[in-house]
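The chain below stands alone and is given as structure tokens, in the form predicted alone.
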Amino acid sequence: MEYQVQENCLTIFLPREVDHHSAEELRKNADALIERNHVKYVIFDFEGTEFMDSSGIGAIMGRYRLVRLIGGEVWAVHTNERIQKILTMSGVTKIMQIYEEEKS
């Protein structure tokens, strides 16, 4: 898992598997960064991504749940067909942006 902070925006590229073991790192490292760099907005890419499992989910729904207490927002990018169905299906896409880039 990798994170790029760029001024007060934290983007969070996901590994081919967010379950347990994953989404435990990234709540850690997630909200570390989050509180030393003051980030308001956090953008999940999904860009490699096949799997998730509701641990997954609950890390997304926390972050959410951090930086919107400061007006924040979350986005979702890179997303496949099989993400977009178990965000949709959990009513993350309730409380996040998907953003799809156009396809040519």
Contents of the next structure:
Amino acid sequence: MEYQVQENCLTIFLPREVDHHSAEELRKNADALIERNHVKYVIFDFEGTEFMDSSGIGAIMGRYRLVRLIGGEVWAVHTNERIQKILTMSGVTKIMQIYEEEKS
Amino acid sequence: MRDTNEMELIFDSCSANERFARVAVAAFMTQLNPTVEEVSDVKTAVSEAVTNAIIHGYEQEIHKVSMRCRIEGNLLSVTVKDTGKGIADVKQAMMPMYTSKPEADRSGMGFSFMEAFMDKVEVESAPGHGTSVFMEKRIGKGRSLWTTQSL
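Structure of the form predicted together with its partner chain, given the form predicted alone:
Everything in the complex follows now, all chains and molecules, and the chain you saw is the first one.
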């Protein structure tokens, strides 16, 4: 999993499969980066992700709870159809924006 | 051709086996000629059940989880079983957004996902004796024609 911090914005490049196993690592690393860099915006990049279950939803909600305190936001980018379905079904789209790119 | 088939796996309750269980059930169900979406649905449901056994059943201690899969015609059933701490109130546990571990980043959506992606979900549990989750899904629903790819 890779992370990129630009000013107060953290991008998390999610692994191929986001489950309880990978979400644990994500939580530890992301929270350290958020605290150290005063991150306000967290972007979840699903470019390389094919699978996610409710543990991924928990990871998104947890990071949202953290940045919400300082008025931050969480975003999802590069979501495929399956990921969008999981996000929508869970209701997490109420707190997270899905960034849709224009189809070229 | 036989139209029933069964398999059973017993594995350690470590988080790396969540993926193993998903992949195993996906491989087992290929004989039903499922769509990509059907495979994803079953993988998600199995992942939820196995994760529950690991996190809630055994509370991250290493014991055994069993997964039994059965095919009967076009009906796939999966039973995920642990002998962990069990659930006192199954009805409450199955409510959307309910979690006994909010501090651990759990979304409380596990059972909701299982119910959304499978046709039937039944939970049997007794405190101190473990939990068994039985799930069923008919594969190839609404498909009138079965096409088989020649190799």
